[in-house]
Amino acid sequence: MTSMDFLLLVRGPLLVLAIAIFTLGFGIRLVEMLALGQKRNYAEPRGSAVLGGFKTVYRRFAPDPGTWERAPFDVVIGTLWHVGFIAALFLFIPHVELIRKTFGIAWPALPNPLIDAITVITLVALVAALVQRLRNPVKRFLSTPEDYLVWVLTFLPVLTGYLAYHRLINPYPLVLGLHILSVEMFLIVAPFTKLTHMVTAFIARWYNGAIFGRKGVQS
C-alpha cells in the first residue's frame, strides 16, 4: 500500500465508518440518559427551569474560587488545552473549509500562524497535563489505563496535525493520513470513554441547573 492509498482509504471508508460509530454512539449515550427518566415534581415552581440550566452551563465555564485555590495549575493548564483543541479544530482554514464542503456552513477562521502558535501552546499544556499526573501521587493513583488512552487519543490528533502542517514526515499523503486516522480513532472511542464530557458535561450541567433554577436559588 502506498501513502496515497492509505491516504484514500482513512478520507473514504474509515472516515465514514468513525462518524457513523461517534454518531450512534453517542445517539445511544444520550437515549441512556433520556431513559432514565425524571421525577415529577409537584412542588410550585419558584424560578424558571429553563433559564436556570442555560446560567449553570455558562457560569460553569469559571472554576469557582475553592477550585482555582486548591489546584491552579490544573484549572490552567485545562483550561489551555481545552481551549486550544477546540480552536485548532473549528478555527483552523483546512478544517472550516471541510466543514463547509460537507455540512455547507461555515464561519470566519483564524490565520494559520496564529494557529500554530495555539497548537504549540497545546501540545506543551498536554504534556504538562501528563507529567503532573504521573508526579502528582494522589493523581497518580486515581488514574485508571483509560485517563492514560484517553490523554493519547486527545494528543494524538495535535501532534499529527502539527508535524502535517509543517510537513515534517515524508511523504505528506502518509503525514496527513496518520492525522486523519488519528482523529477517527478520537471519533471511534469518544462514546465509550471519559471523552463522553465532551457532550454529557452540558447536558448534566444544564439539568443541575435546571432544578435549582426551578427552586428559585443559584446553582
Second form
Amino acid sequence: MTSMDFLLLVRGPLLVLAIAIFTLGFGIRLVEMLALGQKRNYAEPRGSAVLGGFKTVYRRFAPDPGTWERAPFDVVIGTLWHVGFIAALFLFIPHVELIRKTFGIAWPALPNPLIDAITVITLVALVAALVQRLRNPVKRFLSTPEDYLVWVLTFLPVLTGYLAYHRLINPYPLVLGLHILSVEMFLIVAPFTKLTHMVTAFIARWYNGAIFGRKGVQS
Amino acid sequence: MHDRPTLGETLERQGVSRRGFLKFCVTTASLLALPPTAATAIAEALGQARRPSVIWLSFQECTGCTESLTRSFAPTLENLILETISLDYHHTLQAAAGEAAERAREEAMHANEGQYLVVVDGSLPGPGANPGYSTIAGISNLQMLEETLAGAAAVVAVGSCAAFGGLPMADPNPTGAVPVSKVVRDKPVINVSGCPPLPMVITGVLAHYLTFGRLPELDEYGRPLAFFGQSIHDRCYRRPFYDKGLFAETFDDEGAKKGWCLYRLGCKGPMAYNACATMKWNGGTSWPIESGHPCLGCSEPDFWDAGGFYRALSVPTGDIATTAAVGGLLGAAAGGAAVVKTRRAKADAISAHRPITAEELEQQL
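Return one more block: the form predicted in complex with its partner chain, after the form predicted on its own shown previously.
Let's see the whole complex now, leading with the same chain.
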C-alpha cells in the first residue's frame, strides 16, 4: 500500500465508518439520556428554566473559587489545552474548509502561525496534564486505563496535526493520513468513554441551571 | 559511433560560447544543491564527456514527456544537451522506422554494453498482465525493457507514468499497468515524475550522472531530492494568502483576480513535491498556479485517483454529511427502541406487582 492509498483509505471509507460509529453511538446515548426525562414538578415555577439553563452553561466555564484554590494547576492547564484544542479544531483553515464543504457552513479562520503557536501550547499543556496525573499519588490512584486511553486519543490528533503542518514525517500523504486516522480513532471511541462529556457536559449544566432557574435562585 | 566528439566539442560546433556553457554548469550545480565549486567539476566532466548513448523507450504514454523535453524555447542548453547525447533510439524523434529502428537499438546496446542509459516514458503492462496491450515491433513492453536493461548502466523513468504508473495505472487499470521500478531489480532507477516533468530536471540528472558517474541523492520515491525536496506549497508565491486565509472560491471571482490561494479549488500543493514553483515552465515564463489553476499534484504517486482534482485536500472523499445524518437518526431510533424496552419492562414490573400486607406475609412465614 502506498502512502497515497493509505490517505485515500482514511479520507474515504474509514472516515465514513468513523463518522457512522460516532453519530450512531451518540444518537443512542443521547436519546436514552434525554428520554429518562424529569419527574413532573407540581410547584409553580418562580423563574425561567430555559434562561437559567443557558446561564449555567455559560457561567461554569469559570471555575468556582473553591476549585481554583484547591487545584489551580488543573484549572490553568485544563483550560489551556481545552481552548487550544477547540481553537485548532474549528479555526484552522483546512478544518474550516472541511466543515464548509461537508455541512455548507463556514466562519473565518485564524492565521496559520497563530494556530501553530496554539497547537504547541496545547501539546505542552497535555503533556503537563499527563505528568501531573502520573506524579500526583491521588490522581494516579484514581486513574483507570480508560483515562490513559482518552489522553492518548486526545494527544495524537494534535501531535500528528503539528507533524503534518511542519512536514516532519515524509511523504506528506502518510503524515496527513496518520492525522486523519488518529481523529477517526478519537471519533470511534468518543461515544463510549468519558469523552462523551464533549456533549453531555453542556446537557448536565443546562439541566442543573434549569432547575435553579425554575426555582428562581441564582445558579 | 566510436569516434564520438566530446560534449564540449559539440557545443562549440553548435555555437555555444564557453561563457554560456559555464553558466549552464553553474545553474546545474545550484539546482542540484551542490557547492559552487562543483560547477567547475561539472564543466570539466561535461566538456570531456563523450556523447553518452541513451536508449529511450516509450511504452504506455501520451508523448507529453517527450513534448516537454524537446519543446523548443531555443536556443537553450537543455535542448543542446538533449541533442548532444547520442539518442540512439527514440520512436518519436528518430528518423528510422520499422526494422531499421529496432536494429539501431540493438546496435546501440552492443556498442555501449554496460554504459548506456535507458530512459523510459510510460508505464507497461505488468508481468501478470496481457502483454498484447502494448507492443513495439511485435515485442511486448516488458520483454523490450528486460532486454534493453541487461546491458544498461541505469534507468531513468521519465514522467509519472514511468515513475508511478500514471494514467494507465489509474483505477480500474485495465491494462494491468505497472511503473518501471516494479520490473527493474538489479539496476539503479531514478524517477523523474511529473505529468510532464520539468525539462531541466532530466538534463540535471544526466549532467550529474556524467559528472560524478552516479545518480544524485534520491527521496523515498526515488526522485532526485534536489528537485523534489520541497513541496509546491512551501515555495508557492500564493502561500501568504493561504496563511492569511484568503482564497479564490471560483476561477473567475475577485479572489482569483487578486491572485489569492487556490486551496479551496483543489490545489494539491501541500502534498506535491516538485520544482515547478522555482524553475517554472517554458523557459521560466510561468507555471500552472501562476496561470490561475490549482496544482494537480502530478508528480505524486496515484495522482489521478487522489480524491478529485478540484476538491480541497482536507475534504473527505466520502459523503460525511449524509453518513452523519443517517448515523444520528439510526442511533436515535436505536436509543428510542432501548427506551421503549426499558419503559415496557418497568411497566410490566409495575403491573406484575402485587401489594402484600403484613398479615399476608406473616401467614406465609
